[in-house]
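One chain comes next, on its own, written as structure tokens: the form predicted on its own.
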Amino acid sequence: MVTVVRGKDCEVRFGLGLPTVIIGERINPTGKKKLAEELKEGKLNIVEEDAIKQAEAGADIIDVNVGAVGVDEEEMLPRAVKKVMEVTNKPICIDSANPRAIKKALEVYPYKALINSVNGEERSMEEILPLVKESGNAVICLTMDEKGIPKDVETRVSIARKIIQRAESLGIPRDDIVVDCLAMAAATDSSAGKITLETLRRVTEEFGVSTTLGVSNISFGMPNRALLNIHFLTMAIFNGLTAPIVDPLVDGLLEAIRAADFLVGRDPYGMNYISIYRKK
């Protein structure tokens, strides 16, 4: 199974056995006030800035959040949208918790997207899945439901099942689905990163399907967090991530997750690992 989004004259596909793929995340206000306030100002400079260094420093898959007290989700969402496809041809994850947003969005967007998200809760997948499915694009189902986030794999295993289940009853096909098993704070778990990558193997085994993960969310509370987010990133990719949700402007990042692809395989001869030291 391959899952596949697309820019303008740009195609990106990313699944098991294939190269990892970043979808670049600096574009959420998410403990970043200067965006937040931009956006509530209903300016997007920073959106742009950001999507052009992301684009740059080796991003295949934009993400778009706007999601921040006092900014009007479904008028910035779209203008967000927008923004990013003027100044670069990376397909786009429409990442919302509002489905109406969504949908504003995807009405602007001509191209096959990545929806950021649906979860395991009856109302989410209510909303989400029969517009994933009349709009054909794919869709990050995170490992979640009404009980919030579970602390082990079995639970979270269950959770994609069941949503797996939903979403190709409704004729959404497995290649268009993305899990993301989550990552949560080692600070205040120890055993929080060998349950996301247990999770991954077990989700990587059991469906074959392509996965995805927040990796920065393991380092919270931590010092040296570019150092942890690393070491994770690749022991992730070892455990089956295919396209993981990052910063791509962190210094050795790209690299690792280059080295990391060669030595499990999905960089036939390491071209992609040597074109890194072709270009510098």
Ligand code: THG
The other form holds:
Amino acid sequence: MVTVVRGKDCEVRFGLGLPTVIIGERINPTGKKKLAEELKEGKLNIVEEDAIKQAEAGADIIDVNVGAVGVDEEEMLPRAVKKVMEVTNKPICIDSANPRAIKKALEVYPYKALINSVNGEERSMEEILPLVKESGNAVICLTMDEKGIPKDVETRVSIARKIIQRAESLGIPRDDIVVDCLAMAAATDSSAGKITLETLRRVTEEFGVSTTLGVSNISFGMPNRALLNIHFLTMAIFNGLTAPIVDPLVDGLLEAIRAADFLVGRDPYGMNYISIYRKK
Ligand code: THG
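Having seen the form predicted on its own, could you now give me the structure of the form predicted together with the named molecule?
Complete assembly follows, chain above in first position.
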């Protein structure tokens, strides 16, 4: 299974056994007052800046999320997507809980996007999957449903199975399905990390699909979040994670990814690992 997404003259491929691909998380107002304020005022300066900075730091795909209280996502998501396209050729991950906002953003994106996301709720599958099929994009599938986020591995795996079956029954190829095993705050549940890692291993083994994680969720509420994020990330890469959503500007993060890829055989002869040091 190989997932392909595209920007202008730019193709990104990821999947089992391939080098880890970085989805840049910074364009997201969660916990960022300044960005939230700007978006409320209809401004896109920080969006533009963060798109450029992340691409320069090594992001392969740019996540665009403008969800905050007082922001009209149906207006701002397509505007933000256009702004990001003006300053980088990187493929875009369209991140919203609002299907109408996703639809409007897709209308301005002429390449192959990663839609973030669908989940196991009947309503979500009915709204998002036909859109994925029609547009020929790829889609992130969250392993949760109307009952919320399952506490156990087995239920997460069965939700992944359900979404994959539904998507395939509509004619969406499995290559275009990216499963999110869900990283939750370890501060509020000490088993959170282990459950996510185990789910990743199972989903990778049973379905062979590409996978993603909002890695930074794991460290909410803890000091030295970057340290926790980096360690969790390398463990997840060992368990099959192919395309993490992370902040590529964090010191040492890119190096940790390249090291992990090399050590688990996803970077033959260490060519990507070595190239970091050639540049320096
Ligand atoms: N799965 C999928 N998509 C996702 C998530 C996921 N999209 C959103 C989120 N989770 C991943 N992105 C982020 C972005 C920022 C942070 C965490 C996850 C974050 N922000 C800091 C905070 O809130 O404190 C602010 C950091 C700063 O100021 O620089 O932690 O799980 N499919």
